[in-house]
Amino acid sequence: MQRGDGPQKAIDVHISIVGAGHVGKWLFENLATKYDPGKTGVRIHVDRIVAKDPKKQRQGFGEGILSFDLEDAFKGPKTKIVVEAISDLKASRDIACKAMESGKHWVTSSKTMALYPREIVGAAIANRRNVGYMASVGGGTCVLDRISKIPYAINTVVGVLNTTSHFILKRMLLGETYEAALREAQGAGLAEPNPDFDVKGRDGAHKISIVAQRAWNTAVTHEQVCTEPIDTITPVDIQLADALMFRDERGKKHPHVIMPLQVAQMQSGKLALGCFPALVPGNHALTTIGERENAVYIYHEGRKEPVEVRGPGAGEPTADAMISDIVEIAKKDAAGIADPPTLSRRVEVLEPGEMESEFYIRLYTQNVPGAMHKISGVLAKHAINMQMFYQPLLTKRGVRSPIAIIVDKEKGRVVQGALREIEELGYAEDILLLRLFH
């Protein structure tokens, strides 16, 4: 220590919180009972908590701190950061822009950046304000922060970022139907009464678009993500995937597992974005993710093995990520540093049909002579090579039977075109197309 050096003076930062739901309450309680300013050097003072519904009974926020007027979030003369945790993304965007125009920084747990990246970045740059949205993806994984610290070009980010879909498919692996697994997820508080936002892939699409923004510094949105649902998966698909073996570099065989993946990957200089169920070989680390966990694997030019980021995907850890953003922004503000995101790189995003991968095809056909010959003939006509074929053992001719086919890497539109032709022949029905991730 040099002469004259001493303990660093603590930074005081005043914040307002917009949103008094689960996340807002967790944040307030953690700041009051668990947060250690001695460790971070930042003392956080909550000036206001703004809630929407004055008729709803709210406890634990303290006398005089609760407001139902949104304007109070921006009025405090000492308030430096507006911290927002609401579900309405259009309102979140408006709050972010008004906060920054009012000279405040902005922290959020909402997925606003998936819809309005250019508006948010424009406001941050114009007003020289800092923004923090680490809590919007992966809760306790802090995946956005980890991506920011990788000093190499990133090739692929793949993971499980939707706890609801992951829980359901994990339970289906144990033999449950989709409907039973969904009811269990709803009973455990992991799925909404209307689960479409999760099971149709929209939540995952929001999250992977934000991940891609951070990984490639580009303003992509959720609308550019190839989004496919998990509610088309049946117990038969779980069984067929288990029967389709993947052979690793040592020649050892592994069954495939169907998982709800979010993928961002550079393919021939363009960005492929996807949120879809996919077959994953049983020896991949993805298959070890716990049913309530999120995990992401980041492949980059610096090393062969991916960087793993793993942790709880939802719940109270979301508040921890918000506190980390508050602390970082408070330190930047105290030092006079304006460090808004730029998203200045222009990266072309592939159309879903142009994305390449190996594919799993499940179809049902009558066990009659010539059916498989016709099906394989159509695939050959489209130059699609079958690398694996599986049909459960049958005892009767004419019985409706499932068939599983894995084909070599191809563009999605080519495979879909072949499947439409197969369906028109009348030999196949109930066709399902899934991707593989190796």
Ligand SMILES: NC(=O)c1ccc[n+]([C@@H]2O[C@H](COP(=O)([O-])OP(=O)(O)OC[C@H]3O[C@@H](n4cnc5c(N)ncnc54)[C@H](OP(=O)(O)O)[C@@H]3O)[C@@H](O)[C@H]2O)c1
Contents of the next structure:
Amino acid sequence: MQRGDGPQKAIDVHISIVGAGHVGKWLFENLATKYDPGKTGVRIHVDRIVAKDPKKQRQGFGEGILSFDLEDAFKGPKTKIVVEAISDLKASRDIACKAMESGKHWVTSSKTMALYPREIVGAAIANRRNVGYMASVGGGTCVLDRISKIPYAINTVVGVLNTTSHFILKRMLLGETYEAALREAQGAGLAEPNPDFDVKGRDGAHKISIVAQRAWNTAVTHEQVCTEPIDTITPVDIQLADALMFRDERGKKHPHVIMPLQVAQMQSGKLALGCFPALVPGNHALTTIGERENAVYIYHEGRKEPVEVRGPGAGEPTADAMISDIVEIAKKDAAGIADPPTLSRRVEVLEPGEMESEFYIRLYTQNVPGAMHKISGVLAKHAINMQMFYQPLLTKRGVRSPIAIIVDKEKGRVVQGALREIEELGYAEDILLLRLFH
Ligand SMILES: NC(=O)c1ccc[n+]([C@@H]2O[C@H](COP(=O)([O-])OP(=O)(O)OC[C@H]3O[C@@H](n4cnc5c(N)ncnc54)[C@H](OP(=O)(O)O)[C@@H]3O)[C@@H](O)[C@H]2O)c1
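And the form predicted together with the named molecule, for comparison with the form predicted alone?
In what comes next, the whole complex appears, and the chain from above leads the way.
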């Protein structure tokens, strides 16, 4: 404020909310109980809340505000922003486009941008509208905002953005089986009855594609992400990773921890996108992430240490990110600013099989003469170099036992090809391939 200016006038903004599930309710409640317009300078008025099923019992949304007709979200003459929190991403895209064609801005908690970035950006630019989707990744951490505010070229973004998978692997570190850890996650409300969307990596793939859009201003989608599940990991892998020591620059030894990572990284001018479980050295900050936390590390030009963003992921803080978006868009609207994302940069994305990493191979082999010779022979034929070979148990002839092998940086498709050949030879079975992240 300049000297002589009077106090700034508060902005009034009217919104409609589509979706009266968890997020819709948190949003409505936080606006009513926690939100402080005196701090932000924006008074937020909720015109309508639209849900789908009129037969559902609902409480806490005052009289006359709830509707089951989607049209009501767009009708209010004063409504400036359609705020949407539904799980149907195609319907979310249609709501976004209709809102913008009707002259409204759009805020969402859904991962719609992972599927339809071009349609959303096209509608925002054509209608000169603003969009906010900070809540779609990392809940209350506001990681997308932090990425936007880095004015330098970004090299790598790595993090943990799927709470379900993280919780399960954390519990497996404590000695639980995958099945027991999943049941516990379901009991704690962190996993769906059908957990596939989370444990097969699809949720994380959606999130890292939205992160990459923001970091490189490019319209990538979830389909371009190398996506691998966590439900193939066994307690044996947790133990093997723990036994594989890594020596840091001070000579101190650290075990490895298996973590469900989301990674976006420039590799030789191309963008590598991944959502996969990986072995992380025990001294990496990633390993300190709490079991219900989300965290992201952003590595950019001119700085060795990453920028860290961490905090509560899913759950009620999601509403905080939505309110931040509403406030920002209300201010832009009042100032007549249309600032839609462009995602206009062309960046070539690596095919999943072309992504390079060091790899961990776990396989079971019968202890018979020549078995290891055959296995290492196939790896050598494919020019794959072994850094380490580890068999944890003394094993008598003919007994099946697990073996861990760490190989040098290589393309995923090359290592997968070699492993197929090893399996066909009949000397190894139950093969698992994981990446290392350093
Ligand atoms: N829950 C979280 O912690 C969290 C965190 C970040 C992001 N998100 C994302 O936020 C979105 C909402 O999550 P949620 O947990 O609130 O889901 P939810 O509890 O299942 O609620 C979804 C709501 O959307 C309504 N709905 C669905 N399709 C609709 C349509 N076509 N038109 C109008 N309303 C429709 C449903 O109506 P009825 O009630 O009538 O069925 C319900 O009220 C999802 O995309 C989710 O991925 C969730």
